[in-house]
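Next comes just one chain, in structure tokens: the form predicted on its own.
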Amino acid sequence: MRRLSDGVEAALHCMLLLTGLDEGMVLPGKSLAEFHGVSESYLLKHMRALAARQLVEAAPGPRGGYRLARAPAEITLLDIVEAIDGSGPAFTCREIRRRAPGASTDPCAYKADCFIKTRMLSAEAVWRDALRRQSLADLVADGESMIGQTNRQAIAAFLKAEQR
């Protein structure tokens, strides 16, 4: 299993919170950080990465903030993960098989990809496909059924007070 950065968790939670904004409204970065109990500078780094991938729009100025750039159904979990952690492979083969004592020095012995690399990249492709099949809209649906009434009311009150 690939270890995702803490930024991915923050980004997923922020994206989910932004789905609750009223049409045309934004939520300041400071409010996002406050809601999630993280530093504003830490969170804004990740929000800039989401904006660079056109997953959120950043409205500048004193009345600025963030909102989704697309409908939740059009934003995959893979989009969010790759915005924060990049799209490079999780596994990098360093060809250590060639370093073993007595290993062949004939380059022809290594024409085929390392079978460990092949298996690892295959597993990663399955993982990426699973994230690609899930969208932010799926998280919204999960939240509707799994977040209790008290917390839903607290979230709605927070958004009402903080959105601009």
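Positions refer to the first chain, counted from 1. Take the two forms, superpose them, and find the largest set of C-alpha atoms that agree within 1.5 Å; that set is the rigid core. Note that the coordinates shown come from a computational prediction; the quantities given were computed from them, not determined experimentally. First, how it differs from the form predicted together with another copy of the chain.
- When one rigid part turns against another between these two forms, the hinge among H36, L68, V140, A123 maps to A123.
- The angle of turn of the smaller rigid part against the larger, between these two forms and from C-alpha superpositions, comes to 26 degrees.
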Second form
There are 2 protein chains.
Amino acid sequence: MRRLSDGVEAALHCMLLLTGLDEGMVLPGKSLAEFHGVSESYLLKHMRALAARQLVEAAPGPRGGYRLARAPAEITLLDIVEAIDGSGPAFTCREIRRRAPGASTDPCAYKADCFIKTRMLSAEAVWRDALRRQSLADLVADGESMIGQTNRQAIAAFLKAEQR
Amino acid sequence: MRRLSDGVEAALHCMLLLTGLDEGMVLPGKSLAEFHGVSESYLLKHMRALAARQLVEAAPGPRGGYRLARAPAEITLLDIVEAIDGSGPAFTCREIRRRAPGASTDPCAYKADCFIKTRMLSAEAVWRDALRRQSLADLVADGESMIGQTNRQAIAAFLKAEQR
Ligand code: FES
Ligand code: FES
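What does the same protein look like in the form predicted together with another copy of the chain, given that the last one was the form predicted on its own?
Once more the chain from above appears, this time first in line as the rest of the complex follows.
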């Protein structure tokens, strides 16, 4: 399959980290980048995309940073993937059928989608549904059971020190 | 979503056209390109990818061309998509978790996939399953009910004239 953007992994991990902030606090972009070992400019591009979709809020200024714009249960994995990689279909139909011999010159003949397109779009719709059925709250629950004790304490300490 | 290659549409339509050949006949690459109104070099790249996955057979030489390598019911939409766009996962995990504060220095700690990766891969697996459940025979059946009479006659005449 054509690969999703690398930024999807970074965005998902950033969103998960932001769930750990105390109420009313924000995390600077610099801290997000440092935590994930990536450059700030790389990450800010993706944070801007998440903000454009109202998944995070950006507080401006020297004491600024990012926080989730709504509760983790209200943010699906699809929201995050589409913020980074767009919400258009994966399958591209350029109406190649219209070039076939005997193709109609009446544009109304093509009001219905090509049946190949229909099948391709229905297949990717189940992918999108599977992403929509999972939320950031599910990742939080996974993390609680799967991130080791030392790692969790270090993450909590990082957030305490870096949040504003 | 990140777009699949343009070639997926062309490949699906080419495979559907090849189902119409008479037993033992092949269709030249030139005819396939002409039928779909695309350049032969563009199309041949995709036909080679289909041949590499044993979905079509290429008969060489001046009387050469392409035919399906197996029955339409034995060729899934997933086979065709993966021939063109690769069979790797759409989601890319670069193990960003290993950079977090408190991350373990013991590589064994990361033998299990990151839970974010697990969820992302399970979501795209349902997409792949949906493509695997549909075959070229389904497209043939769709075409029989959905391609107009004039169009179908023209396609049959084209194949009669061009097959070898
Ligand atoms: S015309 Fe685009 S998929 Fe058939
Ligand atoms: S480390 Fe790659 S998705 Fe979590």
